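Here we start with a single chain on its own, the form predicted on its own, put down as structure tokens.
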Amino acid sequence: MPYLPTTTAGDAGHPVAQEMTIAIISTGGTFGMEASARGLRPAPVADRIDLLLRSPAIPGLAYTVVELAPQIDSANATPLAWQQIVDAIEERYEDFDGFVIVHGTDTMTYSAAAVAFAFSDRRKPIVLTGAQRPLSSERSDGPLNLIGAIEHLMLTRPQTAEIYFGGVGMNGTRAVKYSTTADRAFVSTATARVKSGGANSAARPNIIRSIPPFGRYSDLEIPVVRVYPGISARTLSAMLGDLPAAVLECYGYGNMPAATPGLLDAIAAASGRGQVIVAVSQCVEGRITLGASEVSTGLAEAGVTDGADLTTEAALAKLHYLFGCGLSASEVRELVTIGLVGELTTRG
């Protein structure tokens, strides 16, 4: 049964928020880990979350804690794990006003993007959080992150899945992890307000309605290929494989060692087979601009799709989402460049 605190609004220094019933879904991660002979490992956390939220109580909060089985280190997360989270939300969607997902930090940005896309046509708030240090540690940041995530959800009611960590909330499709130790483990890549086709665009619902209903995240493999000095055409071809799509991490605004014999030919061959190749930047800030340089023009001519300022994580999750909607390669290639939940900034 949900627990409803009796604390009056404003007690214990908490901000006042409208009453909400929230499902707290734990997937594992550092937040609830305990020591073992082989190092930290996931452990049951429901009782500890319940104890944490009862004293002091958060005004207006009713909650239920759900533990997914098994609890995992998020380094082991796959698209099937994304689907497990989506299923857990879907099963409870009509019974709760919002959802807080406790998740490991290693792949939180991937899961946040996947959840954002899966629920892009609905508006109940979803916030992911976790910890750099487990609850078993005296210096754990878990309690502040969980309580902060709940209050952030209750007060701001975000319209797409967000990450709340270290006192900061951000669009989950725009977040990247930048520190293994700092309390503020994530930063947002959003440097400009989305002008069209994004979270605040009036056109967005029409775009989403044009997309078939989302099916499921599957074990479809979509590689992330990072270009680097010395990469050969043989290696690039092997990394791209014979798969439906790939994310190509380029230098700067879309550059790569195009003078290396066979590189562009390998990309053109993959595109010719129908592979959707989306270019993103290795830089945290900025965007892809194919055609701005001679080498980036070569990528465009080879059939690579300009990923604008998509993060690697958002590009990967979006490709999985669009293919999970049953779209063709040509449809995926078109829609990956259109903002659905504020994941990219369009020109204009």
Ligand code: ASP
Second form
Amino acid sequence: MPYLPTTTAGDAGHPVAQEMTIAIISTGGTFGMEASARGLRPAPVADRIDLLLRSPAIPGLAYTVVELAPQIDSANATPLAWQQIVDAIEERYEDFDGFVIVHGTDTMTYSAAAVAFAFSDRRKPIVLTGAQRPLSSERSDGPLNLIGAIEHLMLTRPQTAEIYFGGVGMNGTRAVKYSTTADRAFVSTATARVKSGGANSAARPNIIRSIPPFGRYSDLEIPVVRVYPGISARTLSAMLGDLPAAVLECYGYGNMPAATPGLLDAIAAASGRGQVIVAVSQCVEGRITLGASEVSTGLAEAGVTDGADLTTEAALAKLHYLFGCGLSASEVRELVTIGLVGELTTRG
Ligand code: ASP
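Since we've got the form predicted on its own here, give me the form predicted in complex with the named molecule too.
First the chain shown before, then all remaining chains and molecules of the complex.
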């Protein structure tokens, strides 16, 4: 179907979405869960989504509902589950104008980032949504989220994967799960971090074109290591393992317990072996600035990459993506801090 203009003025002057054919792909999550003796668990949902969307119909919407098998609690998602979503979109890419992914909230931010990177060289809108309370609950937020996500997609046609939840749409690579229960489950780090200086990186088509085509998300393991008071060199080394990359969640703008014996040596040894270690902040607002304090300078000297204001989730997905493009460790180190889909803020 050819692309139509994004919006036109309706009779009352309100924007009206033009016709779109959308694939609604359910991966599982609380949205469609049902009660069991052991708590909520995934259940078939395609018919219930269909019922929800049939009346009242959303003007201009033609849709197909796809249920991935098995429907999962997103706590069980792995990079292979990201690939299952990518495959489901890829198979239908030419036949649909956009994609709405129903997903659990626990790891929605990771999947959103993974999907955003995998489709960074293409522009059809992809929006992820879900629910804090299942459709089977009278007070479910699922219907509003799903209908809102579809309308958001039709009206704004985002060019990178977004999360729409609790009435708010945001770049999926910038989202952080904020609440276990509130309707507004997610916050975006974009505004918070832009406030502290710099500009959102726009999509970088010239850079994206220079990256070899993405292959697949695999079962490659990339650990996320959070620094905490009392962390020892032995524990840190065990967590970093002998793996190609790691995300290091530092304090503040990149601070470490640098006085702990052996800690920086363990990091230097891992990066010396070729491990790509990306520093991100445990804070939601602000960015990494290695070298701003003595306790962060050692990290730069140990070969750690400054992760700017990438969220942990975006850093993890981006490392998987860049390795999935077949890049070397030094190429990954270079590209991880260059914005591809608005995931980080360039220095202002
Ligand atoms: N554990 C659920 C999931 O992530 C939580 C949710 O969907 O809200 O699948």
